[in-house]
Structure formats: structure tokens, C-alpha cells
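Here you get one chain, nothing else, as C-alpha cells; it is the form predicted alone.
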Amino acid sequence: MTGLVYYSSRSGNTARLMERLGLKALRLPQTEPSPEVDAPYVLVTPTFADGEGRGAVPKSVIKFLNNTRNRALLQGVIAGGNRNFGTTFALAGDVIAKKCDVPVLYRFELAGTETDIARIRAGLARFWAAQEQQTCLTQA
């Protein structure tokens, strides 16, 4: 499997659920330098909208995905959000998806359930499968 990058704020919701998916991952950092990646990643990340829906990206991933080397490698988005918060719910994968031409492979609640991580494991077990294929075709 290739790689997962995430950001979690304080409230640590997003670093529960890499936790207790158990898969390797990077974790971006709040304020130091952001790293570079050198393979192709899924990135998951909480969303920070205001009302509006503004703001729904947190500046670290922003600060990550200005780098183009980051932003190509890019695959898919996991987003995670509030379903209080209606419309914005997980927005930040929209938000990211629509930028980078890339899917959003899914969306998650808080830190998630154990539905949700098991639908996640899947999930990207499925996404890599395909984009291995994918890559395989294109080099034949």
C-alpha cells in the first residue's frame, strides 16, 4: 500500500482515527516547516469552514499542498467534519479534490467509527489495487 499523509488539529480527532486505522502514515505538523513526499499519498484531513463555508482547509495542508512536488503526488482525499455543521460537513475534501483534480474517496465524522475505519481499510486497499492496475496498463 502506498502512502497516507493527515493533519490533525488539537482536538486530535483526525490523529484518533489514523491511530486506530492502524496504516502507516505522516503526520503534518501544525507550525514547523511542512515535509515534501516522495510517493503517492492519500491525504486526510478535518475541515475548518465557518458558516460559510470559508476556511474549510487548514492552512498546514494549504502550506503542504502549495508544495508542487506534494500536490502531484496527490491521489485521493479522506475528509473528516461535523455534521452539525450542514452543508460544510467535510468540506475541505471538496475543497482539495476540486483544486487538485483528485477523488474524494471519503468522508468521516469527528474521529470516526469503527464503521467508518473499516470502510476506510477497504476502501483504500481498493483505491491502490486500482491505481497499481492503472499504472501497470499505462507502462505495458
Second form
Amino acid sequence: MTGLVYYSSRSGNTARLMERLGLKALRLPQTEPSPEVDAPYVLVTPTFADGEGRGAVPKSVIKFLNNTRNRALLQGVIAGGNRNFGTTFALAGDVIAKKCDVPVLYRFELAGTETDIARIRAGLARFWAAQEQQTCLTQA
Amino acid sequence: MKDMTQARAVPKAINWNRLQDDKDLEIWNRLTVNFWLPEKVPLSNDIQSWSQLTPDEQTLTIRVFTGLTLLDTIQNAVGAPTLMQDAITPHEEAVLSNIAFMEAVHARSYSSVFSTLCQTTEVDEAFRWSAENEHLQAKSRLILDEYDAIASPLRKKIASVFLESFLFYSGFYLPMHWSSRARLTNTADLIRLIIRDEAIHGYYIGYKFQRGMERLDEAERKELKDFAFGLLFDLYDIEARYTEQLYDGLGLTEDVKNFLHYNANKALQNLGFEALFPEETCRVNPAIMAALSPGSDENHDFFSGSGSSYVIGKAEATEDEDWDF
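Mind sharing the form predicted in complex with its partner chain? What's above is the form predicted alone.
Every chain and every other molecule in the complex is listed next, the one we just looked at coming first.
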């Protein structure tokens, strides 16, 4: 079973999405110390990019992923954002995907819609099943 | 020495190295980095495209832009300044002064479009139209009523988020529509800069609203939430009629209304509330979505598309400050 890790700033958008998703998840703190995980997980994060795309990944997420062990266990990323930011919409997902060699699984706006919740839930179930199958094959 | 209690109150000098709320600095940085002026956009490249619009399409476009100018003028002259009076931190006040100024830049930039593309007489006529348009005037009055200095600080923020995150969109639709048809693409670039700014404004003011809500008891919170949904209904009523008046001629009214529903829900999310309009009424034309955020269509995602094109790359070593690309 793969876990979920998320970050939400005090605007609370990502936290509200996670609450409605209703799956067990670890929330990253605003400040130190950054936790360490011991099982594979999917990361859910908002985007804070400026117009040039700089600063897209929240600092708490950077701190968390700078831990080699945490980074190695990352399986995929789900990114929040706002389409009004044009080409930098949900950019944190693309930045993390490129840095950590994992797929962008999904993107949502602000706190997400009902469709987003349904797609993330179904998508995670499929993704985790596929991951487990792969693990079994590797071990066999 | 005179009696100090009689002395004029002097504000404390602002210290940006001592923050009560680090969101203030985060937003200050984003807004200042995003600073722009209309001169940055080569609007004259749209002259030929403008000449290919029909006279009715041109009139509609100028009118829509005078309507947007009015909202920016209100936010610059009344909205942001009145929010400054309620600022909790000196840094919030400074951020709001940036917001006020950028609204003046937005209002000014429509006049740049006009002076580049349009005849003075047409523009004067459109400004007269906006001053007399009952729907534009009605929505402005609803907002201005809340901006009255005696109004509650949190009601002001609700009105302000609705202006920033909802009321602009009946107007923003049109340049996105033209852009999706390869018309007025430079003007659309300018509008996207405005949309980007308004998104941060709506987010920030909504964030401050949520902080204010945290200090209230359950009954007060419920009262404000009821007020917010009530105001949104009233504004939507006006917006629906304004939309019909503007877009019936092009057959776009239903499409625009979906865009309004979608944005109304996002405005509510900025305030920390749940969506109001059901999703089936929020299905925005994909061409408009693509014009809004080029290159980020849904199928790019693993969970919603085929999954064949998801972003994947080589893993790189990470360093704290090494993520800003």
C-alpha cells in the first residue's frame, strides 16, 4: 500500500481537497522539522510560481524532498494551481516530476471539484494496484 | 514638552524582517516580480486583426473593455484603499498598495488598446455606454455599498473577492474567445497578464478573509457565509442579464454563463467556501480554457488522459535553493 503526503499553506485549498478525498495522508509542516517517510507515497502539492515560473514548489516540499530517502520513495505527484496563471498552471508538478523522475499524475485547480476528487480517488487506486503488481514481478 | 496624549498618532515604521504573517511577503514577492506595463505588449500587431472584425464585433469589444475599465477603476480608487484601512499587519497594507496601483495599470492598459486600435469617437461612445448601462452600474453599486467605510471589514473582503475573481469574467471571456480564433492575440496576451494579477489579488484577499473568519464564533461565521452566498446570487443575476445583453448577438451567451459559473465557484473557493454551481453547468468551452492557460490541456495528466504523455524526466540531485526554474 502506498501512502499520501501533502502540503497545504494556510489558504487551505489543498487541505480541503485532501479532507474531501478522505484518504489517510501525512501533512507536511510549514516549518522544520521535516518528517521522514518509510514507505512509497504520492505527493500532493500546490503551486506558488511567479510569472516566470520561479518558486513554484513550496519550501516545505523542497525541504522534504531534499531528504534523499524521502525522494527515493516518491512515486508520483498531484499538483494544485489555478489556470488563471496560464502556462505556469500547476507548475510545481512538472518541476518535481522532472527533478525526481516521477509522473505528474493529476492537476487540479484551488481546492478541486467533485470530478477531481473522483478522478484522483480512482486514479490512485489504479496507480497503486499497478505499482504493487510491478513490485511483485520484481520480487518474483 | 507638550502633553504627548494630544499628539498625532504616527504609524510604526514597517520592518519587513519581522513578519506577523509570512503570506504577506510571499504575495509581495509574487506581485512585484509580476509587475508589468502595457507598453511591454506589442498591441500594434493587432491592428490588422482588428480591421477584420465586423463593426458589431468591434463595438462589443470596446464596450466590454470599458466595462472592465470601470471595475478596475473601482478597485483602484475605492476597493483596495478601503481594504487598507482594515489591514491587520503593516505588510498587508503595503501589499494592498501594490494591488491598488496594479488596478490603475490595468485600467490604463485598456486605454492603450483603445488608442492603438480604435477611433476616438467610438471609444467615447463606449465610455458613455458604460456610464449608462444599467447592469454595469447595478453591479458596481452592489460592490460599492459594501466598500462603505462603515461596512464590516469581512464583508468588504467578500465583495472584493467577488469583484476580483468573478465579476471580471463576463468581460475576460471575449478576448479569450478572439484569441482562440487567432484574433487580437497580442491584446489577449495583455489580458492574460491582468488575469494573472487578479488571480493573486482574489487569492490574497480571500486568504485574509479566512484569517478574519477564524476569530469569529460559529454564528458570526454562518451569518457571513449566508451574506456571501446571497451577494453572489444578486451579482450573478445581474451578470446573467449583462451577459445576455452583450453576447446574445454572437450566440455565445450559454458558453459565457458556463464560464461565469466556473469562476463563481473559484471565487467561493478563494473565500474558503464550497462550490455553488453544479459541475455540469461549469463545463467551459475547451477552446476558452486553452486560451486561458495555453499548453495545459487535460490529457496531459496521467489520471484523466491516456497517460502516454505524462511528464517524466531524469532524476536530478536536489538542493534547497535549486528548485527555482
